[in-house]
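What follows is one chain in structure tokens, specifically the form predicted on its own.
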Amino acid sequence: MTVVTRFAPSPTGRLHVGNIRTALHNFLFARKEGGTFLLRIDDTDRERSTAEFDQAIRHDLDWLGLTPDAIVRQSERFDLYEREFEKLKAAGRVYACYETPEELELRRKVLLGRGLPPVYERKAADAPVPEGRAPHWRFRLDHDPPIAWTDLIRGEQKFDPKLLSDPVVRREDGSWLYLLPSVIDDIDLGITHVVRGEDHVSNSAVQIQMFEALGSEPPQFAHEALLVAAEGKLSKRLGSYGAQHLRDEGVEPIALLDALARIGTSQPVEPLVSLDELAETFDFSTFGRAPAHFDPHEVELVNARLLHHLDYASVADRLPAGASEADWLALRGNLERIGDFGDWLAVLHGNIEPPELGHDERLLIKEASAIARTLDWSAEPWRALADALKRTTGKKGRELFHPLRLALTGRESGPEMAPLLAAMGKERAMARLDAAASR
């Protein structure tokens, strides 16, 4: 069997963290057992859906490396759903309603105020027809046996259809709702796997019949724990986070999608460089049933370890133009984001403020200028400078290297001193320990 998973949005708003994780995870299972990812616009809600929302959903998991296999969208599929429609209805698996909202809601309310659970009556078929009242139409569920099926992730699964109302497939105005053409969809693009939400378990349930209604097997069905702000419920914040958020705020998108494959599983959290290395390691029974915890704040500590470990050809074509692998390896150490970089080369090879020392701390730069002039900087600068501070002057720690950065960078931190001293070079180096010293 050739794996088939598909991702299916609905072009009506951006791509957030949570629908990202889901296309990511069908992405990684396909990739990981050498099979298909689809993409599967669910346009059918003309009002909402937007050809510019389309465009974005596609342009946001191509800069994320989910690139689908295919494109279709449910937009130009309506032929095939009324084929397929006319079959179940043929064989009595739909029918015509004419409640109202209203009638529905009241016939609701009386149930649950008797106690009992607030499922469809279905009317009798020779049941009078509303004048002048369109119908919407219920897909019809056997109510023996029981539909189970083994989840990938919640394991047994059971539901007793007779606590299940006939689903709504299709509006008054001939509209389709999500579940039946979804279906038609899945058996059409031959889909194996659908990897979705826990909030779709019932859906899954009802879609299983239609399934096998129309003749199909269903597909196998992993339903994930749902993703949630660390302080509880999946906020409007984390809702607009997303890939405009990663670009705008300069974060590698494989720094999210490292946190987003493992978060709620038993696997850490690592900053993998690659999908094929996260898709070499995914697998559905470390996921757990606890809702899924997801921090911002865990996606840039995984940026930073990403980017200190990044090579100098992964980025070249993002750095300022003339920066050298040289500038790279000295400076990804200190950064949080690769918009940093620029700031630091500057420090590395621009003019700096010369900072405001102490008396003392002004002595030990004038020393250190002294000794400067004298070391091999083909060899190691820092080193010897460093050591050759400590025997002449007895400082050491804090008291040593502070100022030492400062006047040689004008920053109270920053990356490793030796490789940014060998970048900088003799000539700019002396400059600043004499401007540092003269000050």
Given for the second form:
Amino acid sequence: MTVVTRFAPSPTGRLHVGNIRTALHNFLFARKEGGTFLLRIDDTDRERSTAEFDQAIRHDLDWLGLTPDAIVRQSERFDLYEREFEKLKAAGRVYACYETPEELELRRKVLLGRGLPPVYERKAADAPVPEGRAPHWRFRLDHDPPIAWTDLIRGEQKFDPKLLSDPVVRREDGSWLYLLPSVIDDIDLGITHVVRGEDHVSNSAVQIQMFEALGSEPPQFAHEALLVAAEGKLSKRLGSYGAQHLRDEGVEPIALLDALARIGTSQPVEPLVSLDELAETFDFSTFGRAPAHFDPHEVELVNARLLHHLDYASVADRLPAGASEADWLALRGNLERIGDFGDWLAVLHGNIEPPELGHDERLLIKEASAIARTLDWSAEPWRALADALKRTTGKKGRELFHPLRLALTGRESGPEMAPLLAAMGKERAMARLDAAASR
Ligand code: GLU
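Since the one above is the form predicted on its own, can you give the form predicted together with glutamic acid (GLU) too?
What follows is the entire complex, opening with the chain shown before.
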């Protein structure tokens, strides 16, 4: 069996971390199994769906690297829904209803008042049809046997269909509700695995009967625990949970995916650099049942850890013009996000304000300058400079390194000095040492 998954957002808003996670799981499972990942735009609601959101969703998925193998739009498939609906009608599995929302609400209250489950009560087939009212349509659930499936995350699931209302599938004006078109599409597109949030568990129960009524074997289901924001920890820097925002903030897409792939599972969040690595370790059996907590700080941490090891080739096109591999290697270990690189590049190659040093520190830097002049700069200038300076001054530790860092970078702290000095080169380093020594 070739695995086919789908991510089915409604284009009524931008993606946020919750639906990005669902998209990711669908993507990773398909990738792991050598299958296909589809994007289905659920745009049957023509008032709330917009072309802008449709485009933004595709953009965001591309940015994340979760590019689908194919895209379908529900709004282009109404003919198919009509044909399948007619079949269900002919088989008596959908039927016309005429109650107003007020009547239904009243009935619900009466049932609840009597301590009964508020399940929709079917009318007799020969009940009078109110005049001048267009029907809406419900799917007739079979009341036996119980609906059961083995969920890939939640395990054995069982529903008593007698306790479920026949769901409305179509409105008076002919427009579709979500449930039935989704099943028709899943059948038509050969979806083998439906991976989505656990808020859809009871939908799955009724949809399983729809698959059967349409003559199809239901797909496998995996209902993931919902993603919730870690209380009170909404980082000011990440600001919000939207894709757009994370992108504007300069978060590496793979860092976000590293976090989203693993939170709520028994596997640790790790700074993996590729979707293939995430796909290899993807496993529904590691998913927990409790809500997964999303903490933006975790994304920041994994983002930094990732940058510290990212090679030049994978970032070169996003660095300021003229930044070399040596610059990247010298600075990456100090970055929290890639946008910080430009500031450090300026520290490395731009003009810095010479620091004000004390008397002893100035002497030390003068000595450093004399040594630096004679060094072999093609080897390891930092090691050679520090060793020689240790020998001639007898100083070590902070006393030695702090004035050197200040003189060479104008900063109290920053990237490791060895690659930094090598990337800076003799000329600039000498000029900075001399400027600090003579100030
Ligand atoms: N458009 C539905 C939603 O966003 C799709 C659910 C599904 O995956 O079937 O909730």
